[in-house]
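The chain that follows stands alone, in the form predicted alone, written as structure tokens.
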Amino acid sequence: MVVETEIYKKLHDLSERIRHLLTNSVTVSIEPENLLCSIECNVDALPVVCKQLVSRIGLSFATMIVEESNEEWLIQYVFYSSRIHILVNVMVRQEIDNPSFPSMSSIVHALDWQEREAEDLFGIVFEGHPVLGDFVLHEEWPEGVNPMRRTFRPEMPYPHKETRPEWQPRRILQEPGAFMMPIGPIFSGISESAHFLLETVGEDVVRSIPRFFYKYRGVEKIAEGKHPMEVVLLAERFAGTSAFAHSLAFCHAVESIAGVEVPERAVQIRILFAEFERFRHHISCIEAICNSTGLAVAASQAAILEEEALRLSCEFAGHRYLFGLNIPGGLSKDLSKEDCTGLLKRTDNILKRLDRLYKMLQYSSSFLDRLEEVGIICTEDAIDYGLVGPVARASGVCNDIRKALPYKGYENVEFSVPCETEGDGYARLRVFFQEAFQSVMIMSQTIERLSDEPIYIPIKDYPEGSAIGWVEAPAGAAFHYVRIDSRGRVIRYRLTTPSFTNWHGFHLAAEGFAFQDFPIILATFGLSIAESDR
């Protein structure tokens, strides 16, 4: 009761401050049970609202959600406060025949790619945005065909648009001797398709222009009309390396709509698996960084540790990448106390060897020379671009959704958020190592508190409604928005992933450094192309 009263007071104080700043231009309401303050305003007031929330109140941007009904467009701009642990949802509406909204990217720069994505997928025009079109949907996609519109029929064939023979990529540098170096979209190994166009007049990269969505899968469209138990399969399969985190965020949203409190045992084992996934993910990132610098022995050592972690996943969870565990209402598989203790013991053994690797790397001068003061992102840029996860925390932005918006058990766990200030490749590497150590500590605390409750509570009916679920995925904050109709079917599923968020700011690290630094900088970001090309 004390916690609920405190949340209500925070939301009430925030809503009063918003009313004071914005006078009569908005309607404000609060939902303490969802940590939510909702603001509804007209299109003309939107720039003022966003500017006040970001500059005066200091909120961080989370996601933008576009919804189309028969009568109107609804766009929701979601912000959060890491200081008072609250979500703020700004809503604007427009008649369906008028798909035009003012661009907010100059006020909230993190909205840049989100607006470009919505323009491609919905056909919405964001007035004032400097670059629209040819983003998710590449140049061969026919004009006027927007795959997220209600009128779009995926079963119908659409004409393939032929590219113009004279087409050339957009150039920024025009100096004599300037040239463009393409990297990708095909890479060796397991990397998915992405294209980077590097512009230069010498050896240093002056401009880096990324191109993704070569394998756009339309997960949000596929989810429409499906039962939540079917959609959870989509949530965990578009990005295998963070499958558990994304299925967990989806389940959080659905459970919020259904008003279901997951049993405490399920909450604790979810945390156990989520932290084990983060631990394994970060080892993979460390292996990639060692490999990018040509440190073959260290890369092999890290790869062995990752493989051992994957085998532990398969042994204790039934799948190397933790598929099939999260379901709305809890988990599909239980672990005994002995299983949990065994998993922790063997994870701790991997951690000890990881610590030895960390200490050896700290004294490898040739390795450090490739990382220190390379790929720097300053704190101001990290904030401006809304970067998340280890990339942001290496640049002095210490946001972690497990602390900023504590969810489902994390409010009872003690851990620190590793944070560095240099913003270079070595800072990102240190954050990966330190977070791996913290994850094992969280696993240990969770096992100590393991209750004897059931692992699952069935959800018989899915009521009409909408909600946002969030998690701190291995690469950073992830937000999953779900709307369910009166038939219990998903009619809108919106994914905002940390890789999509952070790829937007990747060019900041690549520009100003030599060509040979590019693959190393790429590895230090630890991002997934699949998680972006959802």
Contents of the next structure:
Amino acid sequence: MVVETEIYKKLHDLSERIRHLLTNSVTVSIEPENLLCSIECNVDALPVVCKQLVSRIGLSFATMIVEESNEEWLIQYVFYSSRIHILVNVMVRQEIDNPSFPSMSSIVHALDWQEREAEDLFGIVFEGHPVLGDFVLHEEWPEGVNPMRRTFRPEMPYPHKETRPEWQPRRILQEPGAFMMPIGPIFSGISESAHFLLETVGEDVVRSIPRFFYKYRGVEKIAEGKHPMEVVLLAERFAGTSAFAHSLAFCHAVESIAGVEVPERAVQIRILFAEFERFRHHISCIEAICNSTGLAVAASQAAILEEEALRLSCEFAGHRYLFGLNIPGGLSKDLSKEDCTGLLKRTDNILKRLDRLYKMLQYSSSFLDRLEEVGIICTEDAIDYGLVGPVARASGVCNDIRKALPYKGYENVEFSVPCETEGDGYARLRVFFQEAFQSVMIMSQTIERLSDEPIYIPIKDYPEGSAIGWVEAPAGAAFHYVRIDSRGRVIRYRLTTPSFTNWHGFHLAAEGFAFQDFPIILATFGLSIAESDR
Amino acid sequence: MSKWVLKGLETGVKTTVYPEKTETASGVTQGRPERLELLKDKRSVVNICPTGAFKINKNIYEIDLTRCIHCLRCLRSPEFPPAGWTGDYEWAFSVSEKTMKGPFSHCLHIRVVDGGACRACLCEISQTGAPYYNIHRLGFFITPTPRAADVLMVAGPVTDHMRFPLKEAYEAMPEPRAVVAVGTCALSGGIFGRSFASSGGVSEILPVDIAIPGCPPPPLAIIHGLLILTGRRPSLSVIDKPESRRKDK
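Here we have the form predicted alone; I need the corresponding form predicted in complex with the partner chain.
After this comes the whole thing, all chains and molecules, with the earlier chain placed first.
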């Protein structure tokens, strides 16, 4: 009760401050049970509202959600405060036959790609946005076809042009000796599909133009009309390497719609596996970094540790990538006490060898030469682009959703958020290592206080409603927005993933560095294209 | 740099005993649902499958592995008794008659193409090259260019945007060439199915020779698929005899 009144007070103070700053142009309401402060404003007031929230109140951007109903468009701009741990939701509406909103990307730069995506998928015009079009849907798609519109039928392949048009960026570098080097969509040994166009006049990359969404599977669209039990399968399978984190965010959202309190034991085991997944994910990133620098022995060592972590997952959770474990209402499999201690003991063993690897890498000068002062992102840029996760934390933005918006279970765990300031490849490598160490620490704390409760509470039916679920996925902050209709089906599923947020800022790191550093910079970001493309 | 050499030597040999012997280490595979005689209450397990991988054929329920997404619901459902489950990994099978025997069988170059995979399949493919599995010892190599490749290994449901790059990669390959589809998405579209954004499987675009089901298939299943292609191991339809392996967990 004390906590609730505290939240109420914080929200009340904030809403008073917003009212004071924005006078009469907005309606402010608070929902203490959802840690939410909602602001309803009209389209004209939107720029002022966003500006005040970001620059005066110091909120961080979380996600943008576009929804279409029979009468109107609704866009929700969701921000959060890492200081007082609450969400702020700005809602703007527009009539259905007037899909036009002012672009906010000059005020909140992280909105740049969000708006481009919404323009492609919904056909909404963001007035004042410098580049719209050709983002999610490539040229084969005719103008005016917007797959996220309610009228669009997703079941069949869309009958579009069968010839492959040649893609060219809008601007090409005009300098003597300038040339372009295309990378992808199919490149190097085993890589995800994406296209990078590097422009150069010699050795240094002047501009790097990424082209994504080769892997666009329309997850948000095909989730519509499905039961939450089916959508959770999509949530974990669109990005297999952070499956547990994403299914967890989805479960948080639907559990909050259903008003279900998950038993304490389920919460704790969820933390256990979420941290184990982070541990495995970071080892995998470390392996990729060693591989990109050509340090074969270190890469092999990391690959051995990764495989052992995968085997541990399979042994204790039944699946090497933790699929099928999270279901709305809890978990599908319980761990016995012996399982928990066994898991922790063997994770500790991997951790010890990871620590040895870390020490050896720190004294391998040829390896460090390839990472130090390469792919630098400065703090100001990281804030401007709203970068998240290890990439941001290596650039001095010490932001972690587990601390900023503590979700179920993390209120009681003690851990530190590793932070570096250099913003180069080596800083990112150190953050990966240190976070892996912290994860094991969280796991051991969780196992110590494991409670005896069931691990699953069945959810009988889902009422109409919407909610946001969030987690700190291995690559950074992930927000899942779910709206459920009166039949208990998902009618809107919005995914904002850390990879999508961070790829936006990738060009900052790639530009100004030599060609041969490109694969290394790519590896130090540790991002997934599947997670970004959805 | 000598310390790295020593570190490598100190680690010793980690490589699996497969295919000479059966790998028995725990956690190398998540297993798969098994063909079983239909009991009265097993019917509900058939209904619980989200992708319709179970098919009832007279008294036996059969499993269409190309649809199984390893959601483990048939195994863990709190309301129904679990399905049969087997912990093996040799579940790849050949779709066409094509094999790459003779000069290719111990020197096969593979180009891996991501057709919209979730990355789990790709991670498992890269694990096959890592010390624990080390496909190089079996004469399989990952190559960066399709022009030097004998095998095109495709993961993912083949998204709309990847159709042309995939076709181009295939056309750039010299004959004889084979296509290996890795993962349930590549075989049936998996959870993404057939939609405006995904083709619902590699076979919609290219002729598939070897199918490796699984979500994701463990590295040993991927190796099994490559061994079938080179005629060094039998395909699933030959080795799978449900009577001899029945095990109700």
